[in-house]
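In the block that follows, a single chain appears as structure tokens, in the form predicted alone.
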Amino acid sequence: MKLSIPQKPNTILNTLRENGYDAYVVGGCVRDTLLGLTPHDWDICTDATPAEIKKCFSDFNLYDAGEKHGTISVVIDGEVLEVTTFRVDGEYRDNRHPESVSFTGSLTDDLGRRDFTVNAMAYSDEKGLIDPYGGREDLRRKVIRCVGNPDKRFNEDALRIMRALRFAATYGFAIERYTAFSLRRNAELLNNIAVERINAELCRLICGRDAEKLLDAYRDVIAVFIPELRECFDFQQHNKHHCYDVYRHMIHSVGRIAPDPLLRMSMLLHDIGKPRSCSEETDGTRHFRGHQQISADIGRDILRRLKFPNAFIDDSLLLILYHDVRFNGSKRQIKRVLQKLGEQNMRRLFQVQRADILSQSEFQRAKKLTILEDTIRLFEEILRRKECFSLKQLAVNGRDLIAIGVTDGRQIGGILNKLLNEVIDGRLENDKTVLLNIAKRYYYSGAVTEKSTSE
């Protein structure tokens, strides 16, 4: 078997070999190549020490920030490639980083410290595939299995718990039995991991092709860092529009939307407030009035705690808040929502609503989808005709109002918003002359008061 290695990593391999050292590509690049995928990174391991690596590549730009752990970064034509000395790790005290590392001449020992068998393979053209822990067979069987004792692996680095879920979701693999038992048993160790790292793995997990399956099977693990989800587990909706409990409805919708972190996180949280808003009729039918706002409030806490960017949080909360808006075929209504969300989030909202509908019962599903398609058609017509739905499109602006004598900033804002509402409602034409005449009337009559401008 021969793997095709790109020119730049091959340059590093050849340089090390020419200087008398063993060198291999290792880890994810070997795994992905065996799966027929294109690797994102090519990592190299060698028996050369960091000092020897630097000597071999003295003519290249180098970064040695990772030298303590055996890693020297070599820059070739603008690409950074990591070269790491064979090593074994010392004691782990924080469930994340070894207290020390020691260098070794054994590739097998180096591979033995890695997380999963599918990541514990190395390759060189000279020696072929080096696979002491059965990674290639696990790839064939589509299994994620820890190297050695899974309890030890997860206690060394608890982030491996999330990596196991992420790999399984991404590649459509199963998690091997003993690895799965250990993963669940050690899930609370995730509390020792920086939320930024959990965030990165979660986003990749939920965008995996088997995200729904993993979120279902390992829901207690996810609830370690999103405990609010526990309220939704097995919470039956008892409503003709739904055929799943709240949690399974949400994860089903995750699998029905494009694999984008913003969309998928929004679906994972969009109904999280239902248990707190539940009311029940005498016949057992349940309703969830106001769950949109409650879900957005809970979602805000979760997204902030997981340190998502502010823009991500703002967009996600808008989608959660508006996910259940019932469009009625009115352009006026569409423009109102469009005014609040903007074009990009409106398009996202349509994806959210489609995923939501497809995750409900079949009751009126065809009708709901037809209404959604009609709404999208009207939305596109509004954009195509450049119909006004925002202050940016209004034929007058603040400078125009200043020119007619309106100088108070709050009054300017109030008048513009009132004009926009009149245009959206179809009571005024979006024409500069018409709008300025009405603006003068508002101003001189005092129709826009301090109270109305602050609303």
Ligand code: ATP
Contents of the next structure:
Amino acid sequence: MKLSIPQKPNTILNTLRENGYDAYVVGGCVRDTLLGLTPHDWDICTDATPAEIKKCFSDFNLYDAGEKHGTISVVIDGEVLEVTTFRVDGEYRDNRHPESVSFTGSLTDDLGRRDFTVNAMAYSDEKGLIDPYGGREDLRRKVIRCVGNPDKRFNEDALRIMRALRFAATYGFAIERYTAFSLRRNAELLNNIAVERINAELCRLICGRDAEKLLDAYRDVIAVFIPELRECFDFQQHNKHHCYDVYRHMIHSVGRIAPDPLLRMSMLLHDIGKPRSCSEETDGTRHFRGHQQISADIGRDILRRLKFPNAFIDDSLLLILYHDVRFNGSKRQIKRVLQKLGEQNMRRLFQVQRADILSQSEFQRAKKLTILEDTIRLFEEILRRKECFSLKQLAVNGRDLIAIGVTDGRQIGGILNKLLNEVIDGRLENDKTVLLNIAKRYYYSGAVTEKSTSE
Ligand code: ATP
Ligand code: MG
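Could you give the coordinates for the form predicted in complex with the named molecule, as opposed to the form predicted alone above?
Shown next: the complete complex, the earlier chain at its head.
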């Protein structure tokens, strides 16, 4: 079997070989090539020591940030490739980091420290595929399986628990029984892992093609770091609009939106406040008044704890807060929401609403989708015709008001907002002369304070 290796990693393999060392491409790039995918990076392993690697590539730019782990980064035409000495890990501490690593001459030992069989293959043109743990067969059978004893491997490094779920979700693979059993049993070890690492794996997991399936089957693992989700597990909605419990509804909607971390994370949390807002009629029908705000409040805690960036959190909370806004065919309402969300989040909101509808019962589904389509059409028309929905577009600004004698900053804001409301409601034309006249009237009558905002 011959794999095609791009020029840059090939240069590295050849250079090492010419200097008498053994060298292979290894790990994710071998896995992805065998799957027919394009690897995003090519890692190389070799029996050369870090000092020897440096010597071989003395003509290149080198970084040795990972040298104590045996990794030298070689820069070829601006691309960074990692070259790592065969190594075995010493005892692990804190369920994540080995106390020490030691170098070895054995490729098989190096492959043996890797997490899953499908990640534990190496390849070179001379030696072909080196696959001591059955990775190729597991790829063929679409299985994620630990190399060696799963309990031991997850205790060494608990991040592997999330990596297993992520690979399974991304490639649509099953998790082998013992590996699955063990990762469930050891899930609490995730408490010892830095949230940044969990965050990175979670984002990739929820963007995988099988995200819904994995979030369902391994919900107890996810609940280790998002315990609030437990309230939603099996929480029945008893409402004709719904056919799933709250958790299943949310993860179903994750699978019905584009694979983007912001959209998918927002779907995963959008109804999380339902159990806390639940009220019941005498016939058992449940309602969830105010769940949007409660979901946003719980969502804020979760997103902060998981250290999402502030801009991500702000956008996500807006989507959660507005996910359920019932558009009624009026441009005025669309403009009000648009004013709050801005164009980009408005487009996201439409995707959120669509995913939400597709995760509800069939009841009135066609009607809901038609309303959504009509809303999107009106929204596009508002943008195309440059209809005014924001202070930025208003024909007067703060400077114009100062020019007619308004000096108090809060009053300026109040007047501009009141004018914007009138324009959005269609009671005033967005015309400078018209608006300035009205502004004067507001000002001299003292009718406006800074509180006159859009509500
Ligand atoms: P991707 O790059 O798509 O995330 P990958 O498998 O290449 O997937 P990397 O994090 O780039 O993942 O790691 C490269 C290789 O290093 C893996 O294929 C695996 O062999 C090994 N590896 C990475 N993380 C671990 C880990 N936590 N435990 C054991 N081996 C690991
Ligand atoms: Mg990689």
